[in-house]
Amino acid sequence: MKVLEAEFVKGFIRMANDGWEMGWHERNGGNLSYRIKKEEIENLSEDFTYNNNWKPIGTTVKSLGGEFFLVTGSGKFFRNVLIKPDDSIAIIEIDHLGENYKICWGLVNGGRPTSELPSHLMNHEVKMIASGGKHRVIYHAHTTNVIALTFVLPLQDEVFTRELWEMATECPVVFPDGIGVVPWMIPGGRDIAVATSELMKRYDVAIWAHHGMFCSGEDFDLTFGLMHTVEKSAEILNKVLAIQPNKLQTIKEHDFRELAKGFNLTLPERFLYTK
């Protein structure tokens, strides 16, 4: 089979178009991975350019190792992932120890896979572990309303799920263990990716403040539906914050433990306490 007629790299063309339609991808903003399966990589081998032309990752995933990933190239546009798949994302594989990688398919006029690589692979080293391999993709996208909460609101893991939650019922029951918070850090480097990763082993969406998001799922589908409808939610907060900053009406405590109980939730106190 052709890597372009795999089921899977169609799925991940239509999320990076999708994501560019949002408006979250300006220039050669943002970036998404996927953890291929065995039985996918099995089946595309044959279209595969194989060379030992490995290269450093910047840290260590060696629970990773072996493992191929589909990922989007660096200084590459979304908007020409639908149009010039080949030459925009690359399938590499990690080497044993975890430390080194190589493009088998992909960026044919040259290029790396994304700047963000060490915190892609570091967390979904963490996301593979603390789930039990069903999460495969990460994505990190510069939502909007996001990135514009994180100039008005303290940069704390509890604020932003509390105030999140509240815009909207099916937040909770989207993101029920609330979401993270990193502060603002250079883009790309090791430091980043060790603050995403921590906050990763207890939360699906960590927000990295004046930048945007990074979201983890176990398929294409449930992480940009996760990373819409938090970016959704603070949507609607932005509009209330500039309508009245002063709430008349919200959900409360004692509504989110019946939601819970109504979802069969399991909902973290210290988000529930009245601000």
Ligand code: 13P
The other form holds:
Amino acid sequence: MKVLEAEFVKGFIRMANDGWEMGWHERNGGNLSYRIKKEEIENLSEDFTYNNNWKPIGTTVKSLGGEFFLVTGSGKFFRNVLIKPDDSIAIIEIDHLGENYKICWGLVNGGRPTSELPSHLMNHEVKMIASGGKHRVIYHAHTTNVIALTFVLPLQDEVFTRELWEMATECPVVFPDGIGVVPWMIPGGRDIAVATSELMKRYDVAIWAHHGMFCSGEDFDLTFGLMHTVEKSAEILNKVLAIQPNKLQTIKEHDFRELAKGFNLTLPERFLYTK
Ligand code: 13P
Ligand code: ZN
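Now that we've seen the form predicted on its own, could you pull up the form predicted in complex with the ligand?
Zooming out: every chain and molecule, the one shown earlier first.
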């Protein structure tokens, strides 16, 4: 089977294009990765080309040894994924030590996987373990409204979670575990990957101050939907702050407790403080 005919590849391309259309991927901003299922890989190996060497990931992801990922390329534009996928994305294999990768398909005009590969793979490792293998998608986007908030809100998990929960009733239902915040750090390396994956042990969403967001999910719909929900909530908050910084009314602590009962949710106590 040809790689471009596989359903998961079509889903990946559609999601990348949806992100572009949302305005979250200026130039080469953002990156996407998917942990491919064993049965999905089996059909594709005849279309693979192994004409390159193992290269270091830049970190160790032992539990991901032998896994295959579909990833966006470094410096590639989400805008182009739909029209030239084999130039923009790649399938990579991880070696058994979890320290090196090899390109098996894609990036036909050269290049390498996203510079955020350490963050993607460390997040995949943490979420694969935490979800019992269910989570397969890690998505990084430069979401305008969330980035704007990182200039005016304290960079604390409790503040971002509570403020964004208040902006739409569905938010605590969509991200009941809350949101983690990473202070400004140099992107593309192991340090930011370690900080993000530490937060991903508890959350499905991590904000990078003055940069963007990382989301994790089981499939493309849920992961894109999570990014969209958080970013839309941030857009509402920015509008509220611009109109009148002091809200006249909002969803209160008591309301969240009622919502948790009604939707059978467990909302962590530290986000249910009285303001
Ligand atoms: P890449 O082009 O290497 O994926 O980098 C884009 C980005 O958003 C870095 O954080
Ligand atoms: Zn980025």
